[in-house]
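In the form predicted alone, a lone chain appears below as structure tokens.
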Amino acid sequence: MSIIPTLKKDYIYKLAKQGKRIDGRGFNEYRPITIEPGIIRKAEGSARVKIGNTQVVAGVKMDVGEPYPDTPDSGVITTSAELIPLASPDFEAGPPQEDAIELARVVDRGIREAEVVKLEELCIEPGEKIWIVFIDIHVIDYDGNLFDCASLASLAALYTAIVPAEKFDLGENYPLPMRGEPPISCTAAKFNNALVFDPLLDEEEVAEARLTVATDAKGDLHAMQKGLSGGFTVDEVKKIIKGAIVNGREIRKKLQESIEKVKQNDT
């Protein structure tokens, strides 16, 4: 280890101990989150999510398939993620690398254990034809936490999402048939026995766990997904659950009220 990430570290380490963190948040603050759903015309949903300076571009794709053998009436997410060069020094060009294949992994679970896309209903022909929803994640700008910023403007991207049935003479457009309220993903990190939400990119380069809990508006779990070599206890796990979900019930009205304003320009 170089001397300068040493020197951040302890840094990171001493304001830790005195309750305090680089940016001046408290352990369990959100930077700002700006979400901005319709931002790619071409797409059927898309969205631009903000947390502080970290970007992440989500845009919603369509197209007519075959279903799964062990679900001929039921249509099919797929989701991919692109941690492209100029997000990140540490990002490299080619084909996915292990950081943007969890990405996608961790996005797509707390989207399809929650069942908020009606997948049921994007069934065409049982065992023939069923809608295919592709969602392909961008990471724009990375300064820690993609996995809240990826999470958010996926789900941003489908609320506003229009299936493209005209495109292939099924139909008149309509919107993406979507449950209730969604889950929201929230991450915290651990170093020097301090646990933070959201955490800056420096923040992730010197902790030794992260958690990310996808909770629902009942505050039901409904995805867990554990990163880093080190580990929690009990009553740690509990405390990130509890902060997810009160900082999910923010985000949340966030995401909803972004989700009207598109709805209110289409009519």
Second form
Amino acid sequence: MSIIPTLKKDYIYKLAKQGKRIDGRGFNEYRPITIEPGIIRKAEGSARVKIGNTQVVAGVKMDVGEPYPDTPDSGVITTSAELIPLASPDFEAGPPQEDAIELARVVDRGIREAEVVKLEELCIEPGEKIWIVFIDIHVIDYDGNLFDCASLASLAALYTAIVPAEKFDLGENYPLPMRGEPPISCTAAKFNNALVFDPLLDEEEVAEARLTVATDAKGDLHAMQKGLSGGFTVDEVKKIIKGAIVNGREIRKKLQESIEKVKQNDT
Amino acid sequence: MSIIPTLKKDYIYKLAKQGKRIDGRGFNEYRPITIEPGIIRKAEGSARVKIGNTQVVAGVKMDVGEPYPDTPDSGVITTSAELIPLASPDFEAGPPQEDAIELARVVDRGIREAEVVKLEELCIEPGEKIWIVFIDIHVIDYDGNLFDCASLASLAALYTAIVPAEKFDLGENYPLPMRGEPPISCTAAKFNNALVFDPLLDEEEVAEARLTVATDAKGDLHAMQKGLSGGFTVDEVKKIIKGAIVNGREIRKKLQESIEKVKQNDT
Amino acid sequence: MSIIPTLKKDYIYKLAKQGKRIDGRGFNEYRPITIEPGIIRKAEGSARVKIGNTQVVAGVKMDVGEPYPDTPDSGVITTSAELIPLASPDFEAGPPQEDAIELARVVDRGIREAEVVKLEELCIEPGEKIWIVFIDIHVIDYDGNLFDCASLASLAALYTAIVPAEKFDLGENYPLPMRGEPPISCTAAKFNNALVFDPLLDEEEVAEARLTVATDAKGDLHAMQKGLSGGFTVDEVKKIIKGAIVNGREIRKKLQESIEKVKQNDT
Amino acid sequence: MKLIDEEGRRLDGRRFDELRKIKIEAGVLHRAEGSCYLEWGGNKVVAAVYGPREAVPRHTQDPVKAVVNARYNMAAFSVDDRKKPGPDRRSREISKVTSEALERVIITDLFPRASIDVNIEILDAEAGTRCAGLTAAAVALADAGIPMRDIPVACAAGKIGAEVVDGEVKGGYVVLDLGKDEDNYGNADLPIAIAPRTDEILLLQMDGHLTYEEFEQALDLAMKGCHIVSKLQREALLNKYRPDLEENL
Amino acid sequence: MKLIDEEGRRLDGRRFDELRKIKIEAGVLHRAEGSCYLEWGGNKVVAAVYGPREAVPRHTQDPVKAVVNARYNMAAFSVDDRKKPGPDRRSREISKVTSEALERVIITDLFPRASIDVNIEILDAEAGTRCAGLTAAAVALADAGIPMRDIPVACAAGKIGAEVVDGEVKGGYVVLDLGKDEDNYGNADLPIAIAPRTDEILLLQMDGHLTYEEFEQALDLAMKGCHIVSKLQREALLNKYRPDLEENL
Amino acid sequence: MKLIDEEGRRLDGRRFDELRKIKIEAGVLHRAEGSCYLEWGGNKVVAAVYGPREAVPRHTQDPVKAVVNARYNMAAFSVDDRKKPGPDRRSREISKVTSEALERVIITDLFPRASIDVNIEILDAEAGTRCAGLTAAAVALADAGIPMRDIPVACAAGKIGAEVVDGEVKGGYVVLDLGKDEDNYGNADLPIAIAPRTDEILLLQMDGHLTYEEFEQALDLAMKGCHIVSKLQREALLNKYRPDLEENL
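Taking the form predicted alone as the starting point, write out the structure of the form predicted in complex with its partner chain.
Once more the chain from above appears, this time first in line as the rest of the complex follows.
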């Protein structure tokens, strides 16, 4: 580790001991969040989400395809993420690397396991024709906490998406059928025994472990993913879950407000 | 830049100032061109074209496939180029690199935009079955001006191609339906304010900019492509277009003679 | 060549002059062979084969697919081999390299050319639906003579495979239809004018040339493959063939015993 | 499809020499050294610049100058039918001609062995993305403080409304900046990029059918379009730096 | 599908806190520096370790510690429908989280610039392969003599038997070590890996639906499972080395 | 399909020991250091040699000798159904065995760390392309002045006309140099390459069905074929260099 990162690490550790973070936030506090659904005209659904400087655009496209043999009556979701070199000097062009794959799969599980999309209503002809929902995550600016930013953008894009039935001669367009209240992903990082939510890039770079927890409105769990090569105690895991439930409630409210605004504009 | 290339550059520049080229040609003059259609027995159409030492073999293969949804009544052309390591110590094996992709796309546009192939006659069953025309460009020997050599070989292969209807139980074989007079691509390179047509490899290596212009028998334009990191003035562009029209007429005559010869041999 | 390999080479050469091998075997002698069919529950057929320390697991999976246009009434065999990094410090992850491709193709030819599988009985609906037989070769431990070990494992997997007809609603499961006595591949390596069968990895590393010969119960030839950059005299080739016939008989007996044992257990 | 009426009014109401609405913002990203957000009609583009930095892998280095790598990329959701992520042949050709055009104005010999990486992301696409992308890239380069001889700018002209009868083309209008239907159903497209101070042509492609005279008109029109867009580029840069400038007064 | 009966008996007859049958053998391969063969229910796994050795290509080297590369791979014939050879997105994610978990216990700073390569081959798959693979890998690492703070171990707990009515979940049982049908038709899965001496959690993933209380139960159950499997790991290592040990007495 | 009649006359009129028509031309390319154009029946092949030159990437270098890279490639249009460009498994196997055969005769220890690159392009294919390719490559190597112990040469023999009844093979003729239908409907193929001075066998593959006696006949026949082709190789090289030789008299 060269000299600058070591200095930065020492500084972040020192602050953490005093209960402080480099941008002045509390340990459980998120940066400002903005959610702008509907910004891509060519997409069936889309959203730009900023958490602090981190910025993600998610787009939903839909196509007609064949169902999987084991779920003949059900639509299909496919989630991809690209860590394009636009967003960071460290991202490289080329096929998705491990980090992008993990990001896509964690976002995907958050959506799939909570059955946010009513896939059973995306069957056109049982065993023959169903709707495929493509979620594409484009990271635009990377300053930490991609998991939360990407899940939130994907949810905002899904909740405001329109099924393009007319394009395929399948009747009138209609809103993508979604279930009520989505689970929200909240991520905490651990370094030097401190647990901080919504880590900055600088904090991620010195972190030992990371935990992402998706909780629903009732505080139930729907997906978890531990990352990095450090470990957690059982108590730390529980503490993070509790923090995720609290933060999740607040973020869910923001998400719902942004969706409402779009729906009102449409009518 | 090492010493040999610098010396070569100085020499080529010096000659150009005196209105001369290293092989004694005039600035607007092409090297000798030979066009040999029909040399590949397994191909539906083929041609070997030499412009000086540069040598390209183009082959046409046809298959039955599905039309694109937006052109249900129309055949499809697909053009590929491989810069195989046979042709130059600098070409590498592996998937096509930028240069090969640009070559294929420029040749493709020259053919497609002038609607040389009557794609509308390559529909077998509207919306269901059409002919796909594969043009494959094999560079055999590389001594400059690939664009012109490859387009010419592709045209000669197309104009002498036979639709393999019998192989697919679709009636008798017949000549690929083509429109009258094809546009011809002519390329000029610019170095040290000189504009030379049909650049040698040595000239390409010192050139600042390159312009390829496809013109038809009436002198109308069908495709253009500027290359390399230098620029052109408006006057230079106009001068090249005029030269391309003149050279194009002569090359078109040679192409037509070679096609005629094949057609006479066939009957 | 660094010092250790040179010493090893000298030692192996010296022994060979005295008619000896590093593990005490005769030149025509194989290491102990164990054949365990049926070890993978998820596979339609499988076998683990050990020749000395060399260990291969082969698995057969079957699927329903379309026939090739030129053989509308015939099933299809596809053989793949992966030299996974588990088996040797020199194997790398990633798409199959030349060695893995050669291995798969030589095993495939041994099976295909002797028409061991009754492909004509794997037609479900002529021109429409046939059985595809996938043979996958997984090298687990590499101590020389992969060709023989992989062919033997593939044969043992095929001879004990069950067609999964029920899974595809095509009636009851039944044994994969096979012809009587399979050809057996035997491999010899040449170094310093010695010819040794079933070469160890240490022997392969100093070998100049390698010859694999597949012979049937009557002593007829079905496939041969020479490898490495040394050459053979005509007499050497003939000597290897004769040794392959003798060894092949013994190995075939072992194979048949192991198959019988499985079939008895099943009934 | 009738792309232009008797009075020379186009589908979206524009005159033959009118551009679509363009909005340019410089310095929009936190991480990149220079960046630009650009809307051009229905196109939405983000460009970001990294470098000069050591070129990797090493064998791509040029010992006497910086290498300019422009990477044009379309988001999967930016087009009517979802595009598979990753570069296709079209993107790679555009990346190549864009790199060549930008290299001409960047003073590359200041940075031997370096790379200057220009990332162009098309988030929403509606005809003319290569011109929009190059124009945004130029602003991002300036925002990154990369030394340039000029700020390049791109614009297209084309021809619409001709009738085609078995390869014979009749009539038609030369117009500026083709929109979506004009691009799909028009007769020719001529995208160019120039260095506006000298009018040197840095990028030039053409397909379709133009007589020589039409080509001259189209080239002239595209040049004029470039100069209009060039002003918007400079304003965007000024808008970003004006607060700083005023502060220093 | 009814996965558990009124008496808490599961499809294969297990109680809620019972593991499937597990068999572990250390040192099974000739070529690898350490290896392990493991059967866990219907899963069959081989793991092999190479290294520490110089990391290649060079740019992957870490100047202060060894890099741990776990590679989880499924044989084409290990699953119901043949899997195309080579890593898919699922394998690559499992390889990543497994590498991270193992790195935590390996004393990597002893081997700067080295790589420790851990190959996990799933020969036969029946639910829970990531836990089986990590458990086998840990034994192979110990067999290879790689210095470790602890021998990590993995096990999953989950929830089965709940009824789901339009997203609302009712009832259900928290059980240890999901079998095949339990994995396919169950309600939640929680695979973890721990360092058994300290109970530090090295790997944790979860999907499905658990209340907070169910999560606590499941985590507790999975921990207990880990400790049982940990004993089997140690026995397997002892079995291999006992003959040597006895010889030296 | 009846491949041979009662009088031993084959489909194209050849006797059992007759080669197809062969035409060889050395030094046909401008850019390559050595080259060859070869027609063998309906096969059309170009071969070109570059090197010895520094092998790249560096990790492919052998410190004590040159590496021989033969690359066999079929043009997309060279076969009945268009072949996707790029190497498939068959091409890669042929490239491997061809490289190994050529390496045997090239005096590689003269050029440590170098590569000798041999490119074989099949432009038109009609049975026997690997033999045609290797034969052309050998001429190109000689034309490039690469020091060799011998000029290798390849030819195949095979068996046609047998009847097969449920795996049992009856009758059949051993013949030289299988043509297209003989290859598709014949009973066995045995391509070999030799160093003609010593008759050392450099390449040997076989598939189909041969008794041991038939194998001996086929090997003998293929050897004889090699010697005939070898003469044509030498003539081609002489034809190219004769003018120079005569000039120097």
